[in-house]
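Heads up, the chain below is alone and in the form predicted on its own; it's given as C-alpha cells.
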Amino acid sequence: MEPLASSRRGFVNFLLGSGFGAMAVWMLYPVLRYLIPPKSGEATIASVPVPWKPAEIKANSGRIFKFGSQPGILVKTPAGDLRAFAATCTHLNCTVQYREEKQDIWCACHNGIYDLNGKNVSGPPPRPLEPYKVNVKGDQIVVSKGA
C-alpha cells in the first residue's frame, strides 16, 4: 500500500503546485505587460511647420508646439535668433517651458535647467535636449530634425 499512498501524495502536490504556477503566471502576466509597454508605430516626422510667422514672435520668448506626438520648444533668444528643441526634459520626460527673466530652459518636475544651446546645466537631466534645425520661409517657420 506504500507505493500507491506516495503515488497519490505525489499526483496531488503536482497538481497543487502546477496549479499556484498557473495563477501565479496569470497574476504576473498583466503586470509585466503594463511595466514593459509594446514597441510604437509611431511614424517618423521630418519637419513641421509652426503656426506662428516670425514677426509674432518676440525676442527672449519660447513657445511650445507639436513636433509628431512629441512638444517641441521654439525660442527666440534676446539677439533674435530662433532656435528648436524637443520639449521633453532628458531626465523623465516632463514638458520644459522658456523663462523670460532667466533666459534658459527650465524644467519644473525637478528643476532641470538648460541654456539657450539646449545644453544641461543644472539639475539631475543627464543629457542636452535634442536640438532640431529651424527654417524660415518667407512667413513661414519650419522645424525638422537634424541640427
Partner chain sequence: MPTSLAELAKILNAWVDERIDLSGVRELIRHKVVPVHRHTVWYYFGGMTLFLFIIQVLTGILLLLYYRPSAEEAFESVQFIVTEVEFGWLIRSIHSWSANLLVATMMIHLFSVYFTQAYRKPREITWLSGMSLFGIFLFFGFSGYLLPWNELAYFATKVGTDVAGQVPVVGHLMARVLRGGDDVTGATLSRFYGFHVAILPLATTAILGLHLFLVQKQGMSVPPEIERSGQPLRTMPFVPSFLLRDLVGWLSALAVLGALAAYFPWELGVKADPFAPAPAGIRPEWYFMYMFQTLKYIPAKIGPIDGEVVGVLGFGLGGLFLLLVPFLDRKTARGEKSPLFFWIGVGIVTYIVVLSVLGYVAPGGK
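Numbering follows the first chain given and starts at 1. Just so it is clear, the structure is predicted and the values come from calculations on it, not from any experiment. Basically, rigid core = biggest C-alpha set you can superpose within 1.5 Å across the two forms. What changes on going to the form predicted together with the partner chain:
Superposition on the rigid core between the two forms places the CA atom of G138 less than 2 Å from its counterpart. Relative to the superposed core, P126 shifts its CA atom by less than 2 Å between the two forms.
If the structure you just shared is the form predicted on its own, then what does the corresponding form predicted together with the partner chain look like?
Shown next is a single chain and nothing more.
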C-alpha cells in the first residue's frame, strides 16, 4: 500500500495537471480559430460584362479582365472566335497570358502552355483552364460561368 500522503499528492498533481491542460486547450482554441480567415462575403459571380467592344479586339490577341475578384482571360483566336477562360493557371495559381507569336496561352511561372481551347498541352499544368461562356449582345461582350 502506498502511504496516504503520497497518493493524496498524486491525486492533487493529477487535478492540477489536467486543470492546466484543460485551460491550455480552452485558451488555444479561440486563438487557432482566429488564425483561420473567415470566408469572404463576396457572392460568387455568375457573369460579367467585359469592358471592351467586340470590334476593339483584334484577332490573335488576348486580354485579362476582372471576373469578380479573379482574373479571366478573353481570347480572340486568329480565326476571329471569342473565347474566355479563368486566367488562373491550374498548376500553382499564376495568371496566364496570350502569346501572339505562338498563338497559345502561356503561364510564365513554370512555362506551362495551354492551347486555344484552354487545354493544357505542355509543361506542368495538370488540368485545362476553366472555360467560360462568351455571349456577344450587340456592342457588349458578356462572359459567364459554366460553358
